[in-house]
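One chain comes next, on its own, written as structure tokens: the form predicted on its own.
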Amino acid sequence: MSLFQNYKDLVLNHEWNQELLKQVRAIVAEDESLMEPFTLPSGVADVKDAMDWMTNKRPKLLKFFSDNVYGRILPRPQSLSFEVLSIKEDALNNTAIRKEIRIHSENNGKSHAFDCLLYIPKNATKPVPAFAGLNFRGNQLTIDELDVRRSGLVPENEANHDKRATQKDLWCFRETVARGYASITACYHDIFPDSAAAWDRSALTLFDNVDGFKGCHENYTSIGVWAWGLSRMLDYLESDPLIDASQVAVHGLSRLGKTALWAGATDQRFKMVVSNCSGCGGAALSRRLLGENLFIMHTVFPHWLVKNIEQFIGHEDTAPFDQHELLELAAPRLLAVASATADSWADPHGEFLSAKAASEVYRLFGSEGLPAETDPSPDQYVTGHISYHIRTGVHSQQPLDWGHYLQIADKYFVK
């Protein structure tokens, strides 16, 4: 029996529970030789040209992903304001201006706020481009400056420990500032705590009544709410005279890489979209079933995708979409996809194939898309309007990854 048939028999003929989850995990492929041939939906079928794609195909594709994958696209709130909590003029050894900003949203009589950490090159002579991304465990963990305010949810076993700087290599604030870019972050838990039981503690309460709701929602997802938060961060950057908000890259790692892709799809103000090890539900093709698949992700993290995704689980090989079409929604803007050699769970080759397939839409705009026919060697950058690299190492976002993002920005952004 083939890998896909085995998977299909399991998920279509058994009750979805923890025992089935164990069985599906047991057949997850990590061997490329087990992959089966597949055909991808074409992003340019029945499309005349770039204008036709933007005015007709893109809106339909965006609606499909909204209805069936990432949920309704949340609007800007009725009231949005920015509170500057602190400014440090000599941050990062006097190379940067550091700002801590609280973003306040009000809608339908409800309010929600979250805190951002922003570094800006100190000696810039004009507004600078910026990178925007969410972090996992609090702003204070992204940098070794001990006076950064705490944010994010603190696990109970760390409640008495003010841990700091443990994720600074994921952010590279010093190098980013040295290259002439600002960088802003906020903790994703402060926008939607990453739990299927946390709907009523999320920013979604601004738009709908989710009191007591748990599990998988028909209309909304945590990924959609996190993406909404990234757009509000961009709203702030548009208000800051030190920032060139027309040149902002949205980026993310893992589940936040999925989020960055959806934020880039729903908010075309982002000039560059960066996916780092985003895997299933992100850049990786679902048809391949290598590493994490839709069943595993939906079972473990039911709040990430809408309930409609269930109709495609077990039918990934015949589904009318795949993740290369999510990447196409970045066109014709800059798109960067990154993988890691020891991250089979995120299917690096599937991420490369997805980026390569998205190139057909980029070609409508006169771009080559991804300038590579085969996977590049580890730690080698392939740079185009679609860029790709695979870093030696594990599931993470490291200085080598940042080296490529900064190289792309240096090539295409105006400073």
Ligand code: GCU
Contents of the next structure:
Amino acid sequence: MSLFQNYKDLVLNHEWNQELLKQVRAIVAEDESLMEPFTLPSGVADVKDAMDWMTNKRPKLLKFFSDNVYGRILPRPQSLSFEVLSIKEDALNNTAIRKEIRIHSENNGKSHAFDCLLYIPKNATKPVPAFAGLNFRGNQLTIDELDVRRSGLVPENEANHDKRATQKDLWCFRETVARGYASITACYHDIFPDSAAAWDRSALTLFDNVDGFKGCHENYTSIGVWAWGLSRMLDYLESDPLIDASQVAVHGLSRLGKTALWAGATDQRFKMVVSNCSGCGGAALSRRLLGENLFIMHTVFPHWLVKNIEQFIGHEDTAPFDQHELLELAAPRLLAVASATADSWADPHGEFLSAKAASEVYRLFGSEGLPAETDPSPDQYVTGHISYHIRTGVHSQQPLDWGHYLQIADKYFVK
Ligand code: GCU
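Starting from the form predicted on its own above, please write out the structure of the form predicted together with this ligand.
Every chain and every other molecule in the complex is listed next, the one we just looked at coming first.
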């Protein structure tokens, strides 16, 4: 029986429970030879030109992803304010200004706050472009400066100094600042603690009395709330005279790469969208069924996508959409997709094909999209309005990945 048939038989004919999850995990494919031919829905079918795409097709596609995948798009809260918690003028060996900012939101009588860490090049003579991304474990893990405030849900015993800075390679603040860019981060747990049961401790509570609110998983998702947080970070950047907020790249690794793609789709103020090993529900095509599939992701992380996605699980091959269309929502802005060789769970080749397929929308805008016909060799950067590389190594965001993002920014951002 073919892989797809096997998958369909399991997910369409059995009760969705932990036992089924085990069985579906057991057939997860890592082998390209098991892939079957497929046809992708075309993003440009019936689209006349770039204007037609922007005014007609794009809003429909965005609504489709909102209704069926990532949930309702959350607005800016009624009241938003920025509290400067600290400023350090001689950060990173006197090369950067470091700011810690608390973003306060109020809506419908509820309030929420989360803390950001921001580095800005010290010698800049004019406002600088910036990178914005969420981190997994707290701001204090992203850099080796011991006086960075603790954030995130890291348990007390892990907040000790020896656990600090353990994710600093994922952030590369020193290199980014040296190249002339600011970089801001916040811990995603502080926006929505990453658990199905935690929505009542998340920023989603700000909106729980709006019309039609049915709850997380029903018509809202944690990915949607994290993306909302990224937009609020951009609101802050717009208010900071040291930042050129018209040139901000949103980026993220893995589940936060899925989030960065959705943030780029929902907030066109982001001028570059970076997906790092985002995999299933991110840049990877669901039709291929290599690595993680929608059934597994949705069962393990039910708060990431809306319930409506369930109608397509087992029918990925005939679904009216696939993930290349999420990438198309970045057009005509800069888009970078990164994979890693030892990350079959995220289907690197499926991420490449998706970036390639999204090029047809970029072509409407007179751009080539991704300038590559076939997968590049590991560690080779393919740079264009759509960029791609596959790093040698595991599921992560590493200096080699940053090397590419900075190269893209150097090429296209104006400094
Ligand atoms: C799990 C999940 C992936 C996700 C990853 C991560 O592996 O299955 O979909 O991308 O976690 O966020 O690290």
